[in-house]
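Below you'll find only one chain, the form predicted alone, shown as structure tokens.
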Amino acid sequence: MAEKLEDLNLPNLTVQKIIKDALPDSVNVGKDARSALSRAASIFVLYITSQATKESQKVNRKTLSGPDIIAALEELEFDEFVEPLQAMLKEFKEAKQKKKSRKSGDVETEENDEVVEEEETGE
């Protein structure tokens, strides 16, 4: 576990970017407000992670998965986050699959190039 309580906080730059992206350009957020939002976000993440851990332990797993997080949100009655998270999880899996497909396609292309090169050189 973390040595200090502060080690559990989300990175300040990450929180700043989230705040900036969520608010109009005309809105400024003070340092104390950013700090409070950072701490609140960290506590929220720990709270959800704790419940998701319980969900994974119910089925004797040690690794958290996306469905564990979704189940935790439902269990803790954060239903308004479930649908957007499911959509993001689906997009993530699709992007991961496309990347994997491209990589395997690259390997096949390299193998085909080697075969063509061998045929051209006769080796």
Contents of the next structure:
Amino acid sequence: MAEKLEDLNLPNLTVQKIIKDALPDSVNVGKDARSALSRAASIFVLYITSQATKESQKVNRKTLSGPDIIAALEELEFDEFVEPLQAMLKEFKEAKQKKKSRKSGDVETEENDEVVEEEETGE
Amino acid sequence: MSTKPWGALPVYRIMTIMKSSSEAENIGKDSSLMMTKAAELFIKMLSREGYKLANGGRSLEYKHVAEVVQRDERYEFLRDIMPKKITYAEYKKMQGIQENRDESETEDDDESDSGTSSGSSQ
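Switch from the form predicted alone to the form predicted together with its partner chain and print that structure.
What follows is the entire complex, opening with the chain shown before.
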């Protein structure tokens, strides 16, 4: 839980960099624009999380999962984020799988790993 | 810029924000990483959309971002924190309109030096 209100703020410098990265090089970013965008991003996280929680409750899950975030983004019409996030999720899964098959060595087959993986993400 | 797949924002901070608005017992690691990325994509999208309203100007200002939020339905959740700012001249004009509803006279004395184009000169 956040103890202070500042805990819900994002770091100014990072936000500034992200904004600059999205705009042509010569464009200045007003301080009030930056702080508004930063606050907007915090509220966005609250907004999406709240919807994602509803998604997880639909199936009685107690852990918020990656697919819940995607479902929430779709529900709230931020469809353009879905594709890059899905790609990221896939990357994570593959990385996890590699790690696991390395750990389990010769005992388990790749196929078994895949099943375990799916159970985990469906939690 | 950061080369991490979830971008430059701090995951732990995003996780804190998520915890404050979720009744879920656990926030899965994947979901916090994805939300971190989503927040970055969100800032970029809103910045670009705001800058479109700057008409190729040299800076992105609060009013551009606020305008996007007012125009697009899916940003409705931000309207309370991002009210549209108006200039004092515009405010006076609004007051004038309210007070002199029946009179055809327009007030443009105060607008000449404010830098806002109200379109009602002369």
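On a predicted model such as this, the values are computed, not experimentally measured, just so you know. Superpose the two forms; the largest set of C-alphas matching within 1.5 Å is the rigid core. Numbering follows the first chain given and starts at 1.
Comparing the chain between these two forms, the rigid parts pivot at a hinge, and of the candidates R61, F78, V45, G66 the one placed there is V45. Think of the chain as two rigid blocks: between these two forms, the small block swings through 20° with respect to the big one.
Taking the core as the reference frame, the CA atom of A40 shifts 3.3 angstrom between these two forms.
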